[in-house]
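Encoded as structure tokens, the following chain is the form predicted on its own, with no partner shown.
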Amino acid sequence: MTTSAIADARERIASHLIGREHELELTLAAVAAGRDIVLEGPPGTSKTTMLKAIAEEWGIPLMFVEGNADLTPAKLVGHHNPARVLREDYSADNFVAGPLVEAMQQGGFLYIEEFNRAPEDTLNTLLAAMADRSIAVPRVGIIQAQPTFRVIASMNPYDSVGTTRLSTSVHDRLNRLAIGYQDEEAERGIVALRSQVSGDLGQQLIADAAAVTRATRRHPDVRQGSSVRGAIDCVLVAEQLAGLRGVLSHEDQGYQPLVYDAMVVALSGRIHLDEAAETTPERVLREIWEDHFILEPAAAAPG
């Protein structure tokens, strides 16, 4: 693909994203150069959205694999159909391709989420595919990858529970891009796009939900805060509560309690407290709510 074609693709793909122009450019450059890459960042930072948009633009499949302890080499590469093996013995015809082989044969992206949760022997299966663009499958032969085949992985740097330390060999075959949370303006745009709420009440809900969700990432008792998905759900839940309670404006007396209730539903399960913190998600959210609706307006008031 020529540089001008990649630039045109970048512009079209960027129309599907909000606040990810730089990361998109770097990811596009890596995959267009024929490289495999790991995207390292917390959930809800548009990694999957970006990859879907790139694969759709290029007209190639995107194979999803969830990294976990159950992801064995056989599940990744494929296996021989047991019933046919009993009848016919082993052959290439009764081999059932796994996502790695499918991605290689179809020239797609193999996207492994939670990459560092997969067992080490499973990750080592990828080494030949990344280095040689081919793998040897017993009783099948050599599988050659199509030119557009890529291995793309994602990892959450804030969650180390149940993860595997990646070997030097794996690191050496992967480019890396750290992806953080978008800025507040971009997150408001994402919430507005995904929630589809309207009117003055909707706009205020978007602003407040984005603000309190971002505050969960700064609270001293929170190890990992909520992604923008929490803000989207907070808006959607609050909109329904507003209808149930007859709240028509953010100036109504019931607006602020309504937002807190929506926060509890949407955010309490998405924040992960520090192990040493002697508190609860509800208390943390109450502190954030008070800071946003009581302390900050009081500090900004004249006089």
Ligand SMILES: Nc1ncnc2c1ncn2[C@@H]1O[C@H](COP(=O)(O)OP(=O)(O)OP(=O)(O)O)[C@@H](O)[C@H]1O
Contents of the next structure:
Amino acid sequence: MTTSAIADARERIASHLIGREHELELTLAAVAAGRDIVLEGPPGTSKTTMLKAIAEEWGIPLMFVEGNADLTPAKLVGHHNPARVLREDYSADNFVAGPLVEAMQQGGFLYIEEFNRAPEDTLNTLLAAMADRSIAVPRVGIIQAQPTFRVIASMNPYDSVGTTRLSTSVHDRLNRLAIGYQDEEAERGIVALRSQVSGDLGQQLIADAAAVTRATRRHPDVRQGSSVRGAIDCVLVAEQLAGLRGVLSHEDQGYQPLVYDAMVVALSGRIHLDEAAETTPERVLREIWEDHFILEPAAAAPG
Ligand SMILES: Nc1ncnc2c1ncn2[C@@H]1O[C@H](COP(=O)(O)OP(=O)(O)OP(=O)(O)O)[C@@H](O)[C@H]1O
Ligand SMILES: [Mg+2]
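Show the same protein again, this time as the form predicted together with this ligand rather than the form predicted on its own.
Below is the entire complex, every chain and molecule, led by the chain shown above.
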């Protein structure tokens, strides 16, 4: 693909994304260079959104795989249909391709979320396929990858439970892009786009939900705060509460308590406290709410 074709693709993809110009450019460059990459960032930081947009733009199939302890090499590669094997014996014909083989044959992107949760032998199978661009499947033969086949992995840097410590040999075979949270303006834009609320009340809810969600990431007792998904849900829940309680404006008395209630529903399960912290998600949210509305009310004004 020519540089100008890639530049055109970048413009078109950017029009479906809020922000992320830099991350998009770097990911596109790696993929256009024929390389595999791991996107490393906390939840909700546009990894899937960006990749879907790239795959769509190029008309390339995207195969999703969740990395976890159950992702055996056989699940990734594929298996022979046992009923047919009994009747017909093993053959290439009764092989059911797994996502890796499918992506190789169709020239798709194999997108492995939570890559570092996959067992080591699965990672090794994948590394061999990436290095050789082909894979030997017993009783099927050698499967060659189409030129557009790519492996895109994602992982959460805060993740420590149930993860494989990736060896240097894994890291040495992948490019890497570290992705952080969006800035506040972009998060407001994402929340507005996904929640579709409108009016003055809606605008204020979007600004408040984005601000308090961002504050969960800075709180000293929190190991990992909420992603933008929490802010989206906070707005949606708050909008329903406003209807139920007859709250029409952010100047109504009931507005601030309503935001707190929506925060508890949308955010309490999405914040992960430090092991040593002697508090609860509700208490942390209360502090954030008080800071936002009582200590720094100026910061609550929509911008
Ligand atoms: N740049 C963006 N433009 C528009 N919507 C976005 C953007 N980033 C995220 N979103 C929205 O936010 C939500 C989470 O984004 P996404 O699924 O891309 O995150 P992710 O990085 O893949 O997270 P995870 O690590 O949890 O899989 C989705 O609903 C998505 O539509
Ligand atoms: Mg994702």
